[in-house]
Amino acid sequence: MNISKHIEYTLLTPTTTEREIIDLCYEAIQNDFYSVCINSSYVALASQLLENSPTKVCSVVGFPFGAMSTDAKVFEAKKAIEDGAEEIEMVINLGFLKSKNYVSVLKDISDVKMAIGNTTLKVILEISELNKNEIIKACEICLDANVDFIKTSSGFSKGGATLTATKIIKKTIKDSAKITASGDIEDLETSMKYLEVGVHRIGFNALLNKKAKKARPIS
């Protein structure tokens, strides 16, 4: 099975250079990946590089902690779309969630969703920081906010995707939203396990290819 179209090719480290973004986009085109996922400062560059390619540009906002103001997330999301982003990926406010301030969690996500209109919105839950009940509640809030995707992890916390948490997400949201599994997924065999439990996309870290001269197609 060729899973290239399920791959979100990510490069989100703060030290990422322009050259690395160029390489990222080239490798994404080579491998026919669904999208590149990058910080908003590089959206304009990536959009230019991928202009004649089916590979989409996804920008993170409020990354990686999700603890900035809602207004800041809204501004960053709108600017990213202006620069050419076709998808927005925001981090849930974990502090609000753990404070059980669910109204503020919902407002945070809903305001971004309203600001970007029909543009795809993905929300990162950071499952390594949450217990089962918190994962379920976060998913319910995401559904109330009409998000398009729920993503397991940012890759900047203490752990990434797990099959157990992914199954909890799937059981909670059913088919009302889609799932991206990200973090600690490094090969085809692991990717297939996530696709089999209902995941739609896999976040694949471009740094895993850093020691190679070019990206190896996943097929």
Given for the second form:
Amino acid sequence: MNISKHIEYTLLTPTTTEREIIDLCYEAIQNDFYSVCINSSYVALASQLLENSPTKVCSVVGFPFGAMSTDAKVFEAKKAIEDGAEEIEMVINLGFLKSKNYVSVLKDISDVKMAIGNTTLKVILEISELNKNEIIKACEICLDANVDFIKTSSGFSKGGATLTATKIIKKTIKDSAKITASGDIEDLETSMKYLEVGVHRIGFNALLNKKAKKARPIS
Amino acid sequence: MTHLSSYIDHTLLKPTATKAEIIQLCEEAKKFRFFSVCTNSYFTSLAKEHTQNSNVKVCTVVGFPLGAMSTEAKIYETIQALKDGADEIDMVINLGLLKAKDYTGVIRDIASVKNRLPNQVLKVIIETCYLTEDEIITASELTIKAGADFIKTSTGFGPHGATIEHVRLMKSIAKDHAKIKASGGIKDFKTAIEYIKLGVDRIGTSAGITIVTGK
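With the form predicted on its own already on screen, would you show the form predicted in complex with the partner chain?
Shown next: the complete complex, the earlier chain at its head.
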């Protein structure tokens, strides 16, 4: 099976340079990855580099804490789309979720969703910070907000995707939204396990990829 | 020496912080007369509400903790924070631009935010843990050139926080052109005093109560 079309090729390290973004885009084209996933300051550059390729640009928003004001998330998302982003990946407001202020969690997501129209919206739950009930609740709120994807992890907390949490997400959302599993997924074998439980895409860290020199084997 | 508590930005930035924890943070800041409370931007209005009628200022982080969001988004997050009542803004420098030696881009990122502040204080977090000594010097110079009020060491979410050596280096550049905020891993009275003796004007910490009470 060719899984390259399921790969979101990701580089979110804060020290990332222009040169590294150029390499990232080049590798994504070479490997026919679905998208590159980057911070919003590099969206214009990546869009320019990927203009004539099928690889899409995905911009993170409110990343990695999800703790910025809703209005700022909306603005960051709109600006990213203006710069060429075709997908937006926002982090859920964990503080509101933990406070059981579900109305505000929903509003935070819905406001971004409404602002970006038909652009794909993914919401990162950061499962390493959540218990089972919180994961279920977060999924239900995401469905209420009509998001397109639920993503497990930012890659900047104490842990990434787990099969257990991914199965809980899948069971809750069924086919009403898709899933990206991300964080700590380093090889083809692990990726396959996630695809088998119904995950649609895999967030694949370009730095891990470089370390393991797996750019070619993965595709 | 000014009272120790007035050096402290009482800080709670973990993404899972709840409303109740922020209210408690504000109550503690008032009780111990800390300089400010430092929070993520979605809690700015709540923090303002709970520090009203006190001298405690509200400090909001912007582009936090990676500093990698677009300049325009940092500007907007700042404008919204000001509307919500922020007195001070702690923004993270764009580390990627700094590493790529795109110094015009670094200055533009900072100055664009500074220009939106009528008279509020701007601190720039240079995240020293990712920088070489030369990069710390350059980041400090660029921060001053862009018109910021403070150079701040750390987000508290990188591999490590402030060090005495880095602060000494920053101070040698800043002189009287900018103030210094040391943050990340400052958890006791002795360490706090060491930084203040070096000429630091502010300390960012979640251990403010331990520092001022010695408990």
